[in-house]
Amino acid sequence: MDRAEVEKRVKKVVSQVLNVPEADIRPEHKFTADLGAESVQSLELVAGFEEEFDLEVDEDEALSVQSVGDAIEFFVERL
């Protein structure tokens, strides 16, 4: 899978998580300062990416996972 595909999938779960419209992501924006994410909802963004991307999350990765941008290199990395 090509970056701009994790791009595209990273920005759809966002979007439907955190009701952002996907054109007003962008990959420097972090989710809870920029995007507003509450901590359920941090949650919700790593079950929507596992089952997005059908890859499971070790909680400490996800912690590292902090920007829009840092969830693409992830999911490039391991895909």
The other form holds:
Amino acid sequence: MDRAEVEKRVKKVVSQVLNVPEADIRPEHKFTADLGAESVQSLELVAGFEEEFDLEVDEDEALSVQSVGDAIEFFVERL
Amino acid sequence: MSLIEQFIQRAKQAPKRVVLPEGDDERMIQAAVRLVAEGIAKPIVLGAEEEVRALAGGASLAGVTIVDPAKDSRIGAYSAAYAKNRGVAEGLAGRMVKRPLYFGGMMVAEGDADAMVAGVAKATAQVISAAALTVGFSEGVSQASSYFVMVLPDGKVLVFADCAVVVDPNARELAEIAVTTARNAKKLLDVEPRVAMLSFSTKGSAQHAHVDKVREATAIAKEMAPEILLDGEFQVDSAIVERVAKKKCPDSTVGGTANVLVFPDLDSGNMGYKLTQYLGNAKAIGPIMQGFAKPVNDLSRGASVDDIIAVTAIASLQCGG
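Moving from the form predicted on its own, what structure would you give for the form predicted together with the partner chain?
The complete assembly is shown below, putting the previous chain first.
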């Protein structure tokens, strides 16, 4: 899967889980500081990505991902 | 009999179904075996049956319910309930509830267990997240907090909050901590709570925004739970020393005789409990997590089997009834 496709899908998941319009989501955005995620939602984002990309990730590694750009990198490396 | 032994004896009077999601940890299995043998609780251990049996090392698991989330028929219903409660897609919900902490939380939320005890392998923040997203918070409560039971050398028991979780509560959050702590003190200690909202001021003796916060919290807490005996703002001596209270706040019904001390922030709460523990030679039991609609209690990663049993007894008493 190429980077553009990963980015598109990451933004789709972030939009669904955090209820933010996809058009407003940028790679530099941090989930909590910029997109209003509550800390308890971190694992829901991870589960959303798992569902979208149909793979299981290490929970502790995935929870270290703090921004949209980090999430894109994380899945580009794994897909 | 120590206070912990008293909790255990009281828990035995009505053993609760307590889910222990970390079935891949030997201490949890050993605790489950003892909880059954001593009649303290009805443990539900989450994990693959063969793995749980291997960890038991030949000990009888009769009376221990083993549930494997990957094979359990309730996972569909839990996914649907999670998706509905959280407003997320069912696929995402399914990925959440197959995780043991979340499956355990859904068991509690859906009434298939009375309480959950976890944290030997997971961080406190992960236990709090799981509880918040599955069990949810009590009515009128917006976040998790915690309390300590402090046993003084003379046997006197005081409850301190919040000394471990909420860093800088606003007035509303402080009121929630006070009310939640009072209710749990009543369930756990079987005493009438007398709640003091602490400050560096007693009944207007000092003026500052920090004092205003405690005053506002006192008013909100009284409105939230008028049945609770609660007053403020107090300096510590006005709250617990009758002689001082007679001078500084003679008209207060709580002053001088408080048994629940609510600190204005985590700086003061954390220092307060440690000073009492180390300079006052008090025994500190906790932090005990609270604020959820049903009990979910956190363990330290270094918890012993005895610690797990004590926390399970506390969780059982927090169920009430």
